[in-house]
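Below you'll find only one chain, the form predicted on its own, shown as structure tokens.
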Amino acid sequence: MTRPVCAWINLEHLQHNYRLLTRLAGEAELMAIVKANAYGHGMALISNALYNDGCRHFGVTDAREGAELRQTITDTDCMIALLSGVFDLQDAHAAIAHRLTPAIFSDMQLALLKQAGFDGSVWIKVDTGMNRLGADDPPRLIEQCRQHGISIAGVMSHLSCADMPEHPLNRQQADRFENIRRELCLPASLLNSAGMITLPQHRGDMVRPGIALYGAEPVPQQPLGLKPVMQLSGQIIHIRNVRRGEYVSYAASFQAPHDMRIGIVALGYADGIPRLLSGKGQAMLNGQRLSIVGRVCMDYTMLDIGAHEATVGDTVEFWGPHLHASEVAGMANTIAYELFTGIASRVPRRPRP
């Protein structure tokens, strides 16, 4: 027997989102960002579905993720980009063995690739204002790559405030990137999910959507009509009748103001339910919102089921098509990215039947 919990993955919704984003990309190619286990959705499941729908470019964090993805995407004509490049010689050898394309930004990374005998292609990362990763001297790094038989896939940068359409840094970064692009005369990639909405005129040669693929609107005030791909669900495993004045869960932080019916669901913070939802989050049961009461526990969450016709075995949705992850994230003072990537490995990911 397994615990009655699941992250259901709606591949039809994924297909809808991918096709919508492909249209939005125009003539630019699309690199699907599937790092961090496809934002918690299951990298093999998501990547295989995207490949079957025509995607031929994928982005992951590092060589470990790249090697894992290559077990699913065996077509070596498909690019698997390592967005953090390589960290050591083992990574560099893995890039060779699995036909991976590192995004590099330092002499140290190039030295590792040279030592391993890498002769594939790389992306060059440049900083345009986020002050995170970027080559100090992109033209010199590019020339050194070419001298050692390493070809250049293109130049990429990353936007800091793309989900804030009016932020002046968006225009500054786009202008800086255009100058770099013209100087280097290389294929270019700047836009993430939000950037595809905020700066569509800067699509360049490749766009890199991540969160939008999974159905969270990257710019809420400019919705695209995306559909949520994940539904995180658990079953009610027990119902308790709590009398007025009695306490629920740890630290006695919740005291029943009246007689209550409390449903215990087999999902807790060890599964990915944020503890910050304690006493203020909600979940959905048969179209009705139920309040989380007391502290979220490691393995359980308690819900006020009130007069609802709830029974043991009923399925509760913590986020999904009826309670969007972005709303839940707001209740927990976080972002949908963190909800998705916080789903524990003990929660199975299964395609929605």
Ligand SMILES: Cc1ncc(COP(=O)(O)O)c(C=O)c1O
Contents of the next structure:
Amino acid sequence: MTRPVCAWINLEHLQHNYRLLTRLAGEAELMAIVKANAYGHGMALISNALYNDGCRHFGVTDAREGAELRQTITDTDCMIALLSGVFDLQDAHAAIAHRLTPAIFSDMQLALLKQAGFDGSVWIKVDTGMNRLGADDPPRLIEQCRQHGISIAGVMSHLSCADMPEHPLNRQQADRFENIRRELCLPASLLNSAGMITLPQHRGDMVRPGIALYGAEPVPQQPLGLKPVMQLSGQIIHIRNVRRGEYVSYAASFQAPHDMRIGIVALGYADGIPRLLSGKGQAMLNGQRLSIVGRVCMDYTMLDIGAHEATVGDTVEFWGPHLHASEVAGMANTIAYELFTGIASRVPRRPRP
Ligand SMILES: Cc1ncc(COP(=O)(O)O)c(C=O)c1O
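Structure of the form predicted in complex with this ligand, please, following the form predicted on its own?
Next comes the full complex, and the chain you just saw is listed first.
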């Protein structure tokens, strides 16, 4: 028996988002960012669907994810980029064995690739203002790569504030990147999802959307018309009639103000429902919003069914097409990225029939 819970994956919505982003990318190629299990959506399911729709570039975090993805994307003409590069010799060997394209930002990474005998290509990571990852001296690193038979796929940088179109750092980063690009004369990639909206003129040779593929609007004030790919849902497994004055869930933090019907769903914080939704989150039942009452537990969440018709076996949506992940994230003081990637491995991901 399995618990009646699921992250349903709508591959038609994924296709809609991918095609929309491809149009937005114009002449630039699109690297689909599928790291962290495709932002929690299931890497094999998502990548396979994107490949079938024409995607030929994929971005993951490290060699472990890259090796896993290569089992799905067996066409070695398809690039699998490692955005964090290699961390040890084993990673460097995996990059060779699975034809992966690591990013590189340090001498140590180059040393590992050299030692393993890597002779593929790499992305040079440059910092333009985020102060996260970036080579100290990109021209020197490029020169050394070439000396050791490593070719350069291109130069990439990452934006810090692309979801804040008015932020002056966007322009600064774009200007710095253009200078580097001109100096190095290499294929260039700067934009993530939000960047494709905020700095469309800097599409360069490749764009790297992640969150937009999954249907969360990267710049909510400039919606693109994306469709949510995931619907996280669970069935009501039990209904309790709670009398006025009784308590619900841990710490007795909720006391029933009147007689109530409480529906219990077998999804809790160990599945990825943020505990911060305790007493303030919502979920959808047949187009109606239900309030989460009391503390979210490890395996369960309690909902005020109110006057709604509801029975055991009814399906409740925690986020998806009827209650957007970004809204839920706002209630939990976080972002849709964290909701998606926080879904536990014990929650099955299935393509929506
Ligand atoms: C280097 C890099 N490129 C692209 C992306 C995709 O970003 P987004 O999901 O905001 O489109 C990420 C995500 O963190 C990243 O780290």
